[in-house]
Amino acid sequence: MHYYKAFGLNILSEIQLPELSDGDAKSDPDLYIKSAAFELPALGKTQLYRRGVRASFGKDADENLYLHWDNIASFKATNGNYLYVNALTNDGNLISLFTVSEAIGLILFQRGLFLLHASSVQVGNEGWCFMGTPGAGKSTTAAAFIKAGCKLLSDDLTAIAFHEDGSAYIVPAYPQLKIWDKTVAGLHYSESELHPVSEGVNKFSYEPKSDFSHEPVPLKEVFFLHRARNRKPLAALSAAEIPTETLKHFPLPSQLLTRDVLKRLFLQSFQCSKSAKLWKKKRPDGFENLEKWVSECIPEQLIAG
């Protein structure tokens, strides 16, 4: 047995996870993951895609949530506190990618949190949240920041939880920032402190299990990044734009966007705006120019190491 924490949840888990960390074995779990094979309801296909899989998806009568990814897993999420895998490869490395990505996120769905297909880094003592559509330059600019001194909290699924006074806060996934080879050369990162994703897949994993922080930390800036020429490098998003954008960047399948749901997810977009301030954000061109607007938002005290 294994034991790790992520995601604000002590987990015990029949398989390994390696992206995680490591767990008190004192502690009880909020999450078990186990290794069993079972039956798939009917199952329909989703947006998901990851290394160029399609997912699938399904719900019973017992609202057990199911995930099933061709070759590689189907996975069944329980009351939020326990995880099926069903491996369908002998690859260890990609069950645990597979694992910790959208499948953990159903267990998060079904406790609650707000989730978002973000990157986030705590700056100072605020967490700051960076979204877009797929090469907007997510884990980019969260790697920039990191470069500048500020902490990973989350890469590709970011989870918000709420105060009982409704203010939000990020809840640190794990220790690992995925970024393309271009932006370990562009932000000068050494090579030899990242470790490569895995053979035919130009990433490099940074891993700062050393000094990774679980406290929760206040939801304090979100950014939606775009490249579009034609709009204000930076705008305020209004009202009425704050829960459709915010549901553009839900990370679990469509599937799940039932009614009630949905009324559920734009009162948490609500509550996040009265905790944090969200911009529509131009990403700055080149490496130069992020590294130069980074430097322009952290505090004083963080540039002076």
Second form
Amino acid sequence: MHYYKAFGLNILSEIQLPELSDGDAKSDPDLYIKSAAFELPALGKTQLYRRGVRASFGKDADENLYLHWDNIASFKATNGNYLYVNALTNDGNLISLFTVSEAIGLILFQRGLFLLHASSVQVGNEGWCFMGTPGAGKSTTAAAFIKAGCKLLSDDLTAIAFHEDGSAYIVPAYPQLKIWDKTVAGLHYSESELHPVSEGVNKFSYEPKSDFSHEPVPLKEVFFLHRARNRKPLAALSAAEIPTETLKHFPLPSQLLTRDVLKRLFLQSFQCSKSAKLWKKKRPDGFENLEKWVSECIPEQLIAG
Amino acid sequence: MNKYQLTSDQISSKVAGETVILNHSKGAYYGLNEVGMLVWDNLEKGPQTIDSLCDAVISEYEIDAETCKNDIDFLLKDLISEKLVEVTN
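Given the form predicted on its own above, I would also like to look at the protein as it appears in the form predicted in complex with the partner chain.
Below, the chain from earlier opens the complete complex, with every other chain and molecule after it.
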């Protein structure tokens, strides 16, 4: 048995998940991850790809959610507290990678968290979140903030929850940020502080294990990154764009977007906009401009804090 | 006289002075113009007659009653066809 901590959950897992922070054996688990064979319901193709494999999704009469990746694994998420993993390969690293991404996302979804396909970092006392289509520079932007001394909160999947007073906060994920070799060179990361990603030839991973805090951080700035030259470099989201833009970055199968879920996401997106500023931002051109933007953000933040 | 009310298919939220509406059974989003928002705000208080909606608009805008009534009638028909508003008796 392995104890982990991720997305605010104490996890007791039968499989190894080396990406995650070590957990506390004394605290009661919020999530059990079990290795098990199970039957799949009827599956439909999703819009999700990982490592070139397309996911299928299904749901049964008891509201259990299923994700299946050919020749990798099937997952069954139950009630927000049980995740069953049926491994279809012997490669433990691959199983782990797929477990801590969309599969754990299903659990977070069942627990009512607001999920975004986004990277996030802590700037001063604030949670900043970066979204964009693949290639728009989410992880690279996060890497630039981290290089400048900010802390990593999440890569790829950002989970947002709400305090009783309605204010939004980011629930830190786990200490791993994957960055391209070009980013490593461009931001002058030293390869000694990075690990090569097992199968990805040109990606590295930054793993701040000893320096990763699981304390929630208030959500303050959200950037939708784009590369369009014909749009303003920085513009606030209009009211109508708040639910639609966030919906575009829903990280799980679109089959989950039933009317009740749409309603919940609509309200949660506006809830975020009450705590945080939401921007459409043109990604700075080149690493020099990216680092310049980051350095302009940080002192401002420290004065404000 | 007919009264108009918001349907259970919709939810709305207001941010920075703008109202955004979701029809969650259809998965469609809507925005309203200034007068539309004033009408919507009144419908949120409960079922309204076209006259009470018209009074609310006339108290804020310089517009004659007949034009106002026509405009609101037009807006309500739009809202009804999108299943955001329904007629109650």
